[in-house]
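Okay, so here's just one chain, in structure tokens, the form predicted on its own.
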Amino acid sequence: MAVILCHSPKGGTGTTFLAAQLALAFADRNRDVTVISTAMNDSLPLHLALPPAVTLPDLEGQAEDAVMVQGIDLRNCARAPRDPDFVPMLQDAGLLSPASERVLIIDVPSGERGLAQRLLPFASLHLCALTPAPDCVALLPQFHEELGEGALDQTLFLVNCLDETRRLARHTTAFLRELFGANLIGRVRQDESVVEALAMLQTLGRYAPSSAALADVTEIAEHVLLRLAAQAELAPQPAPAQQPQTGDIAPAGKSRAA
């Protein structure tokens, strides 16, 4: 089981867009994917070409109520930030089982930092979207303090809504690249096709297959898959059962002295 937590220190940075596009990219690669939104006002359905009237089923909802898009299981659990049993609920549903091949993506609103901290110990990766703007960068010291050094080791950053014609945006991105090094895994260029696709109730890939933002987020998805594969290779493997030596076992009914 790969668990990807999408959470940012500031709202409006595109974590829901990122969660949806990663889910679509993984599904295109024949991965089983579940996406759980924990937002009260949920925009996830729009990014997956579902009309605003669609309400995603609760995490504990019945199988017949499931909403599936391109094989992606979509769920909502808006009570998660206030429910101390949310993590046990995920465990009971088998969504945190190491033996599962499923990818679980959890979208956590920026204001729910307590929930993000509770989920971090179970996350394979934490993806944090930032915008190249002063108000977003100004929150990073507090974000760093809240997460702690250990959590930052598993956090991957990306710059979203990058307008490369703006000098401040370019310089901010360069600063973030210097700050985070290899943990800054990419950027998503500002692209009007993203909002146009939402307005047309289409996925970005269907509405604008040549979209610059789609190309960028697809590259980020590939990077995430490589990171997950590397984690799987480095994970400790169970020790093989020790095979007894033939000469040390006496045939049934006989002693070794015989």
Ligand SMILES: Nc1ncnc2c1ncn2[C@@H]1O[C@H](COP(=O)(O)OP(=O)(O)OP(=O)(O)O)[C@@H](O)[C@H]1O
Given for the second form:
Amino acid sequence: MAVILCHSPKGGTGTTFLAAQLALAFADRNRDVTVISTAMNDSLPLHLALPPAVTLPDLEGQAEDAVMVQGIDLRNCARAPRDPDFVPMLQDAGLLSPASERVLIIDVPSGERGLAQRLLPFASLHLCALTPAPDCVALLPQFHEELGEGALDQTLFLVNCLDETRRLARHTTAFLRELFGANLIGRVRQDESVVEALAMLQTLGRYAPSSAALADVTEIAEHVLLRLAAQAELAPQPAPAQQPQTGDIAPAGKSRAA
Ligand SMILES: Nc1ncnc2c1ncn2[C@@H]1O[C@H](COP(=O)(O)OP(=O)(O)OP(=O)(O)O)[C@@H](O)[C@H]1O
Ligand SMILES: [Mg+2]
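The form predicted in complex with the named molecule is what I need now, so please give it after the form predicted on its own.
In what comes next, the whole complex appears, and the chain from above leads the way.
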């Protein structure tokens, strides 16, 4: 199981857009994916080409209420920030089990820092979208402090809504690259196709398959998959069961020494 926490210090940086695009990219690569939105005013369905009238079922909802898009299981749990049982419930549902092959993406709104803190210890990765603007950058020290020492090691940043024709946006991106080094995994260009796709109730891939933003998020998704694969390789493997040597077989219930 890979658990990807999508959470940013600032609202409107594209966290939900990113969560949706990652889910689509992983599903495209035949991964089983669940996305849980924890937002009260949930725009996740729209990012997955569902009409605004669709509300996603609760995590504990009935199987027949499931909303699936391209094989992705979509859930909403707006009570999560105030529910102390949210994490135990994920555990009980097996969603945090390392044995599961499913990718779990959790979209946590910027204002719900407490929930992000509770989820971080279970996250394989924390993905943080930033916009290249001073009002976003100014929130980083407080964000770092609140998430705690060590949180940055598992946080991958990306710059979203980058307009490379803008000097301040370019300079801010260069500053962020210097600040986060290899943990800044890429940028997604500002692209009108993203909102046009929402207006057309289509996924970005369907509406604008050759758009700049889609190419950029696809690269980000590949990077995330590589990181997850590297993590899985580094994870301690269970010790292989000891193979008996030829001539080393003792009768059941008797040791060789006996
Ligand atoms: N690269 C992009 N180019 C153009 N528009 C974008 C891009 N990324 C996101 N958007 C648009 O920006 C708006 C905000 O995105 P989104 O809803 O994902 O942000 P958010 O961080 O989840 O916001 P909130 O804090 O409200 O949950 C949406 O209309 C989305 O379509
Ligand atoms: Mg959002």
